[in-house]
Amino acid sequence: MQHKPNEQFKSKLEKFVNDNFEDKFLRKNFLNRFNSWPSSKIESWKLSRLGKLSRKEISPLLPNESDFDKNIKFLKRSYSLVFYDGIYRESLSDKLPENIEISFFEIKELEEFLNKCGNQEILSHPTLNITASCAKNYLKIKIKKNFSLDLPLEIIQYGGDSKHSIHPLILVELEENSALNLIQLYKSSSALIAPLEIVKVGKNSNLEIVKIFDDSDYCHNLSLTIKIIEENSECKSFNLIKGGAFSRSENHVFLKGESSSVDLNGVYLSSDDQHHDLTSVIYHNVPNCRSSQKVRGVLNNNSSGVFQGKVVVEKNAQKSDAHQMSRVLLLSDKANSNSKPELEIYADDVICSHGATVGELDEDQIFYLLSRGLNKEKAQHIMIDAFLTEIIEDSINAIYLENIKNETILGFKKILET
């Protein structure tokens, strides 16, 4: 079952790409895959409803072109690109070593790597369909063989209004024994953004990626990634969510050599009437790989938080490591959290676990802090503050672990004072 299809937005969608695009017949395989917002009656977006987003009248945004005078680099020290409104701005990014190539590709590339995939819930997924057939352009990003990049890049998305939806569409390829340390930042003032992003880790490489979500407040942001993981190979990810209205952050996760592995970590903070959702999928293939899953949130208020993270393990995929754990402090009774691990196995040599804890901050040890003279904000601040730095500390570079905390204080501090 879907919503009621919201005529308005697929008839913009329609226009939008039969007036900008030149190989429309081609975007139009993928336009045609999208009806309406999956609703609540389809099992994975049961915890994280569309209805509002479904009513919202507006339309894919046609990038204005010009130059902008604006950088907003969360590192003092890194190289950065710059998106605005959904496009790659040049003028706006800094010059990358010569061992970083940016092109751009074409939908059939596109549409081979998502064959080869055969991924039925991400061929139907929403962000998949309307950013492949709306993006302006399909930005690729590769690092060399042999190469290591000395500071962090940084991925910086922004612009947008409230009547209009943005499609950024990025491939991150590292290629054999490479390595890259990638901070995104979104702070989308769009209606709608749904950045759309594949990620292959070549052979013997290593990508460590931080995103943060810190979009305006009325703004959906529907984010997919679709890893592809080689043989010895590490992917480490966090996810900082803290801004938007609605904030899903979902990864499909394929771990497609022998002893390869991922990290998916993740920290969301909410209040007012936000909702953040973390989903996962992370498909053990091959024999000898790790996963590890660790997600934590704090809620206020009326917010709704969600964590959804499920590992199938493919019969042949002896001696896996799986492991999954969510927990979450709820700082209101209105507050409302969703946790949904699961795990799904073919195989009979494996270790896997998976859990999940909802509780509330421990009034013994707010009443000892009180009794050693701090007020009840502080007191919250603190064990809240203790609450965090762990999956923080444990998740993050030293590069940027600083700036990571600083962020994570800014949000945790504002939801206490809503």
Second form
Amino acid sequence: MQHKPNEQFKSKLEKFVNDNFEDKFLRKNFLNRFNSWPSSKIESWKLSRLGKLSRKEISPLLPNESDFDKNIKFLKRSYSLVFYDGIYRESLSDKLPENIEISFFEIKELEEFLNKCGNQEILSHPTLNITASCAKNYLKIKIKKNFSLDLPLEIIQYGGDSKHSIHPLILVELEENSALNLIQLYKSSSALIAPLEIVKVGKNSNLEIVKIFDDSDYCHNLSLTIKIIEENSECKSFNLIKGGAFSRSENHVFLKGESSSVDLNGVYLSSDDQHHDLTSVIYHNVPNCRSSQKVRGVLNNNSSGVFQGKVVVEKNAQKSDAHQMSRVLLLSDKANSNSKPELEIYADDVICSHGATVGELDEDQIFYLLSRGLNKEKAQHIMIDAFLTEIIEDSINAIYLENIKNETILGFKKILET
Amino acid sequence: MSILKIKNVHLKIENKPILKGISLSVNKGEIHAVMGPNGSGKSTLSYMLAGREGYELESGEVKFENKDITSFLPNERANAGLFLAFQYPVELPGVSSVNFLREAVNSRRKYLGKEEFNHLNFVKEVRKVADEMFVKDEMLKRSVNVGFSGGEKKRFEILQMALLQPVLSILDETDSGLDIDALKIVSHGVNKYKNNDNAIILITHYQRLLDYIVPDFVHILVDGEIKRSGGPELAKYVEKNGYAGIINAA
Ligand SMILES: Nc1ncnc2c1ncn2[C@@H]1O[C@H](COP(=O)(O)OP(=O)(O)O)[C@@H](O)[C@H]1O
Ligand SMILES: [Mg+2]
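Since we've got the form predicted alone here, give me the form predicted in complex with its partner chain too.
Next comes the full complex, this chain leading.
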């Protein structure tokens, strides 16, 4: 029988789950919710269409069990956890201090987490459903109570190939009164990487996450992160999206404890036919929380960029403070950007704002720099750097600020060259 | 020795003739004042010389140190020693003033085959010159021209001139909007920089500046043409009689 491309992937998922997992019946709760890639009629996929992905003839990758000998640390001083083909490789990873615990967890815990989110919408997300059903194992990283990790923790995703999808699934849990600086690097070579990340930030804790999207140029990355933030905690997150053919970093954040805050900032640097997307939904479930989303994009050639930021302020969530701002720089008249800030506010005593701008490099500024002897390339570098630096400095406190700045500079140098 | 030779330059912007046959010859050690009413084409002339896109000449010749520079990019002209102090200096938010100055100075030094400054050495150099130009240290820490007062912006232009040591400086209304004290500071900077090997074109429409910087030649630019040239006395004449007499006489 001839399948439509969408159905073809579904049948491959089914076969993969049937063949490989003992807990297949539990996994099927997720699998059954995935029928096909969302069509462009679905609101949250209108601006980021999955037509190309649905035409890829791919199936989930059965991870290669042998390990690889590679020097793949991002920072010199850090604890690194290496994933290959979507699964954690202990032998390639650093040994962690005692107060940080690595374990596998059950599908039941994922279901409990989703119940706690209390949100129906998320249950239909393709990444949630395909990765929960296909992940080889569910890895939990727990920072124990009252502990702050002295160095950054880095998680690097490698592996995959152009015929397969890979499915890393990670839960990061910060117990009460703990702190963590986390860097996640996506450097896969897979047709599709669908990372599912669950983040629990307990009371009085502090999490700073940087995600760098730098997959192969044919890769689709459909990253989904779901976070619950408890009382008096802070989660700062910064996305640098530069690689892949299609990279979407999607975040759903539930501010469940009072006086908690979340920053979801990002930069995308796009060129050629790349499509980059920062999508987020932030739920102010309780009063007195703060959220902020700041996005900067630089687009060259035929590339396109999307920022969709939705803030939902529930009825009792008085004194919420929510801000969104997107600014985009177009370096080519064929590039195309879409910003869709959305506020859904049911409380009356809130401070909310949103805005979006799209522009080009300013001719007067470039000429001023040229007239001081700088060549055009240098002048563009300086102005793009200035455009991006503020948000990066704003988003990152940790010691790796300079590394992230350098990654960003490499990113925009690359899009200027193409 | 000739630094700049402009011959019969015509220039149109959006099909409208703006410069209509300008000739001007500047030699080493000379100060030329170009005066004229608003809209007469003074800034257009300066942009043309600096090589701004959209200000290409339609006909005529421009030679800088006996080289035809009409096909030079703005940065190539700058590195060769042509400097324009902007009438409206441009704000560069997020670009630190010190880094900006260092990039500029190093571009020129590279062109001259001199060793480039590292950050530390440059900071020392800039402190010294900034002090002479009455530019406060604190200004250098800010973004280029952002939050600068009108006078600070002009002083910052002169500081750039002093650091770059150009062969030819074109100061486009560096005096306008300055009070007397600021005017004195700027003039002090210009006079300090001036020597027998370089030259200045001072664009202004007030005679006032010429009390502090004494020009060798004065040219009156009206409606895209140099209607009259002379010595400093011409500026005094214009101050007394306005441009009307010159326009009518021509
Ligand atoms: N970029 C431009 N676009 C259109 N017209 C211009 C532009 N620049 C200058 N002009 C016109 O050229 C003429 C001369 O302007 P300008 O050189 O700025 O005069 P000045 O500096 O003597 O006041 C004016 O009529 C002005 O409107
Ligand atoms: Mg002018």
